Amino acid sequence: MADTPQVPEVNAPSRPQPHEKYPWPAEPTLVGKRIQRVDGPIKVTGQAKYSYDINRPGGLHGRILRSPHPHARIVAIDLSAASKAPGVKAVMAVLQPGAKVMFQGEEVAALAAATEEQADDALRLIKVQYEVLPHIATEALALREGAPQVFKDGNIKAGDTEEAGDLEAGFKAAAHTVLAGYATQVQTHVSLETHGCVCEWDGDKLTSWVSTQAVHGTREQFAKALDIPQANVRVITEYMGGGFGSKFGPDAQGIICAKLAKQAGAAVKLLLDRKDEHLASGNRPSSASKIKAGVSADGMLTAFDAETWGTGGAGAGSGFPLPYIYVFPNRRRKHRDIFTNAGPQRAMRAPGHPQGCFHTEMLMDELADKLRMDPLAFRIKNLPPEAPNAMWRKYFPIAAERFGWSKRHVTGDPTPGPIKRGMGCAANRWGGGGQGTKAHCEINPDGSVVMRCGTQDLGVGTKTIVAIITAETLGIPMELVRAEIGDSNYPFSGGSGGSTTAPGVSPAIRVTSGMALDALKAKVAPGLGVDAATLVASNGRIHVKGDPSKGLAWRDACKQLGMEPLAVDGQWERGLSASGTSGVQFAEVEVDIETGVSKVTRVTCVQDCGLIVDQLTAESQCIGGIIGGVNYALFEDRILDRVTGHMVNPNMEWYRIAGPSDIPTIDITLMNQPERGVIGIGEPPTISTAAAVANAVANAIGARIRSIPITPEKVITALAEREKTGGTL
């Protein structure tokens, strides 16, 4: 994904013309219902095979030696002792003498051995001589005058200035102004399943079981890196444990694994440990801002002037949209990317949007406080025009009613005692469109159906929606459908990112199963003495429309295929999906002002996503996104030692994430828009949570914490600062 996220136009045309031949059913039997995942039982019983579960005959274990330095030149690498170690079958240098490493954890050398213990022991025998070079660990150090110029074109890359309206006139029209700075941290992906794969060669053909969000994209990258035809690569991802934007290719470890397997003449398994995950598998970039904004006496935004920056690590960008959603008629924004000697960023669930939302929504609350105006009313006053993909004006009141916003107190909970409660809100937007997917459907003479598609399931329920749509279209029970996905040998589908999977896959499945049904109707129509166009499929029968008695049971119809299955290929077509989502969230928190500990107690979410295919999995997407947002607000933080450049918390003990007791009560209202077709919902629910939580904390304690994560230390410090300033924000 690009460093600078694409920002969908909030008022872009978004209501497609319905598909002429295979529109979504007006009265569905399966689509839109609450349906359990088809792969749920084998997952909870441990039968599902993830990449880590793949053990090939004679398989070896791979290990990567990583740089201990954030910036160094490799002087020499000695592999001889490691190559002679017990059990070692392959060893290789990833970098050559003279090359530079640009962050702690960058790949330097690798090997494969018969057992994990032998691989670990042999890795310690690889000798690398480094010339340690100056490094930049933080944005502050990069910006300091006299900082060493670590990167070829400098440590700072200035972006274009974005400008609209008349900024000077905007500030003249302002009755109140706010000048403040906001910041968000670097967040790593922390996928439940770590990155990695198993690679096995058969002559010049490679099969790899990869934890990836893109089986076809990963196949292409393997072929390019190994200089072999794509036809010689097969990528399999039957099940995977999350990616959040970080698993779109084989990455360094995948290419290394394939090379080790080729060298050893045996299968190699190479999956990262938790430390490697934190250091080298990507992250959400940091963001920081200095913003001056103005508002008129009647509560209309007048001006916005911002300087922003952030780090995407070693040579990577940190773009984010700003201002976010709300209408500032006069605005300017200057952005800089700060390069540091740390692992480079990758797309992470709604790249850029949580940062842009946090900065803007915090500012909106501060401006509302200046006006002594209810922050919800203030937001509604400054929203863009309503559109199918911009429904905040409708959703804010719905969510407020469900949440109980009318009980919100003014900033600073006056209740006696150490526990202070507060409320906050925020809005989100996203694209969520998709296309390009192909599918293959087979109807067997026994009535069973196979639907194949080269998409993949990150754990969100893709296999389930494939089965739902196929069964809905054919009018049969889901038990008769076998959804086969996660294999690059299946028809092409794009990577699962940007909330594009459901709107890319769903139309392809609908069209392909519709074509298969048409072919079956053509087979059975002569025997019924009717025109195939008069037949429909429902309730396990193919019959004349309006006359269920004149027809055949599904299985009897399929028997007419004889010995050969009916096979059809189809693809995505317009009219069944769209792009553009909108949603809002409200959060309630409790803050202990004696300990500084903040706890999110409730989150209310109102979100649209076009036509809902499975209510249960759509709600699950929202729950997962909100939990990720709570983590972003209160817990997750990659911490680098400013002197050594080392990450000091590269493990699950000190890199904190929410536990069961930290999960709030989550109330979800999905706004079904069947007329728009399917739109992805993976990203939007995680965007606005942190901003809503941070505003709720300020409402609770009467002191504003302008950076996340909101730690106990920050709460205590903010309360002390409030006392110094006479109890004002």
Second form
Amino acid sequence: MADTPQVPEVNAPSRPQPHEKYPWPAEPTLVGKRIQRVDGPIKVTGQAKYSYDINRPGGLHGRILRSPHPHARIVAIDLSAASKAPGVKAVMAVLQPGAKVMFQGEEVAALAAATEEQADDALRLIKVQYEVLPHIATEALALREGAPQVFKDGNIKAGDTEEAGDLEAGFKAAAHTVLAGYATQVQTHVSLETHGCVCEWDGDKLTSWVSTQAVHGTREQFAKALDIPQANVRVITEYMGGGFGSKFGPDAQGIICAKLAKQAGAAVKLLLDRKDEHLASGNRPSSASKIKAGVSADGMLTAFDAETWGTGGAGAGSGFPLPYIYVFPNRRRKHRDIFTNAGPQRAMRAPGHPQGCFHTEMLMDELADKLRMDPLAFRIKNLPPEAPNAMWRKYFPIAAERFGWSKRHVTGDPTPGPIKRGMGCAANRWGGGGQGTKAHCEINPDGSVVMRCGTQDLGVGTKTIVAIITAETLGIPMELVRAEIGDSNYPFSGGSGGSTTAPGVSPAIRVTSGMALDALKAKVAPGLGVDAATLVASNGRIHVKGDPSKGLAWRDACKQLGMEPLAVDGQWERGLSASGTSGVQFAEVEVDIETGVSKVTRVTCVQDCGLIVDQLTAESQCIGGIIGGVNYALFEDRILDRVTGHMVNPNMEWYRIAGPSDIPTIDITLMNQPERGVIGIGEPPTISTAAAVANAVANAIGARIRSIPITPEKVITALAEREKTGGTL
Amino acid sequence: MALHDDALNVSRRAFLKTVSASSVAAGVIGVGESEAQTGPAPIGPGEVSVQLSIDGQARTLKVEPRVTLLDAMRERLNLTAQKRVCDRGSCGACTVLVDGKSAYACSILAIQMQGKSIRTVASLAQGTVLHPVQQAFCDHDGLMCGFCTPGFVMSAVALLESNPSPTPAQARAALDGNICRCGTYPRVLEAVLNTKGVRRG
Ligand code: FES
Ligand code: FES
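Alright, leaving the form predicted on its own aside, put up the form predicted together with its partner chain.
Every component of the complex follows; first up is the chain already shown.
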């Protein structure tokens, strides 16, 4: 039984020794300012070509036939009629007779045809004979006594027990205990650009335009699955329409697409449709808990004993960190993964954390209510010690002040009328940090600069920070810099996940452009009659430090390169990035107790992410994360029919996502920590929104809804329940 | 969808007889079989010739009657500015203007669009000078991945061409047919409310 540390992701160093040669500038001209994203114009004019937009000459359209059954054995697949259908150029079985499908939407067969309509028609001609097997649609059904055991090793996989301290002593020291259970739903990523790619062969060389968060990782996986050298594969992702953790490889559809293209001898485009995207391209696992927790009379947490479970679908895990952030000296936690016949989970923005945060922060409010203590003061009392990556003690009061927490009423809005208002708060943490990125910089004789890096931009602004850091380092306007990313032919960079892109890429760009500048300085120093070490680059000039007149305009300096561009390769180095972030969020809601409809009216966010590279796009990341959290709190829910195991809402109207009228006023305060270097901000801001919202709803209506999404039905039911029992909370 | 039945250049009844799998037909499938016995000759199911006017350019193409305007543009004409996301009228990524009114291109058929003027986001900029709405999106960071953006920009243009100074509530209502997964809404709204210089359409 391992004594697992409560904060496992915080990987050292949270505060690095500054880089010796190319530290971040003390007085930057671009870094940290409000810089518009460099690909804004090409995107707003519709010229940006996403993988979904690639049409190759003579290209075909691929389609996948998927299992309608959540659990079945393939008896026979007959492709003959489909192969003769008009326009069809390639047909393949993905599974062979005898194989099993484990969820609705698993790939069974595929084809490519000249038009999408022909492909659709032909797909209906593929005859598959299934032996339908018993299935498990929900966690509850899996746990039922006598439930069919549909997975090889059973429907349940018990995890290790995490333990620390002395639980019995902890409960003895408690003046109050709370026994409660919480739950979160399965949520799908719903990237607007679905998964998929366009594949084109030239002999034994494959080019694939893939909607992916990892051009290099995808290249590797293509090569492996197709048994060709990595050198023969090129993966391009110039623009992509979101990924949120679900797009790290070619996936089944990518390999199928490549095989169809090979068979047909033509390019094939295969992007999933919306239904398939919901079914088969990942999701955030559900979570549920039964927790007993104790608190002393003076408001110190004493004990925490939890059983948790969740489903990540067919054979996938559902772990999440618990308890989250607050210090329970004596604790025990047991987790079980429950397997169901549903599409397997994948990483989704801050995997595990929104769940852990929800369970813990709901519990914290219940404990504070028992103590009749302000939930904010109670939280602050039970935080871990302050550290660069653990700044909640500082951030909670700042956010409370901006938000107006002092106006919070105790549980249950006493105001007459059907609209009840409430406030809630929650904290977050994330590791982040990244490394291992390489880059290539060319300074051309005309003064233009190319910075190449095989990273990718999911829509977060990676291309923009590459341009910002290059221009900052070279002391030139951004217009002179062309940032080229999203191509596996460019220098290696890792997949974009876990908020590791900015801290992985930024140091590589800083070092590589610093090296390029050094090379240019060496070139021009003799002509200026100075030592290259005395030169600096700023304001479009290379000049002697402290004497801008003694130097050259950037373009004149570059002219000295003659015919030959200067080219330099560099990579990530220590001292420019770190890991570990902290943040807090406050939410205000309005709940209509007649209709049960909850609306989030305001969210205040105080968040750090190390050195801020672009204030404007970093704020947008926070806004986007918070809106994702509002969706999680109120709207999204992947619903599987208990009887058929089919997803009942595989679309974008019944799978609900907030629209413009559902959005709160959002107040962002980014805490700049230039001394820590770049850390990353993709995950943290989405973690604590749902917990803050759920606590605010309880504060508004005086009844606690312990599961999300908080639907009108749950609000009405909770109010009726409260009426019956006559109490509050 | 802002289009009316009279937008059809073909008889709806004849059309229904030939089209079985279109999202448009789904809503009116209850029309009696017997009614379909009269009227002009059916169109399709094979390819038919269609003339479209897209962004001021005349285009002739052959498509099956079931092909949507969106697919005709994207897959037949390689006009990929508007995106396909839900393909059933619930996200707005495919929004175009048809005779000045916003419409979901995934939910109208190409053959319905003959004689109509279709505008996409690709028509707005003059060379490298962005349309005021596009400029405002860039200035206010009203986009992230950008996949929803062409649809949002077209909804905003439709709004501002009919109401150049909307209230926040009007702007939100006009954009409510568009979904953004990255969560750009607050800044999209800021952009729309701060756009200056859109002429009434
Ligand atoms: S693609 Fe047309 S509304 Fe979604
Ligand atoms: S910017 Fe990505 S979906 Fe809107």
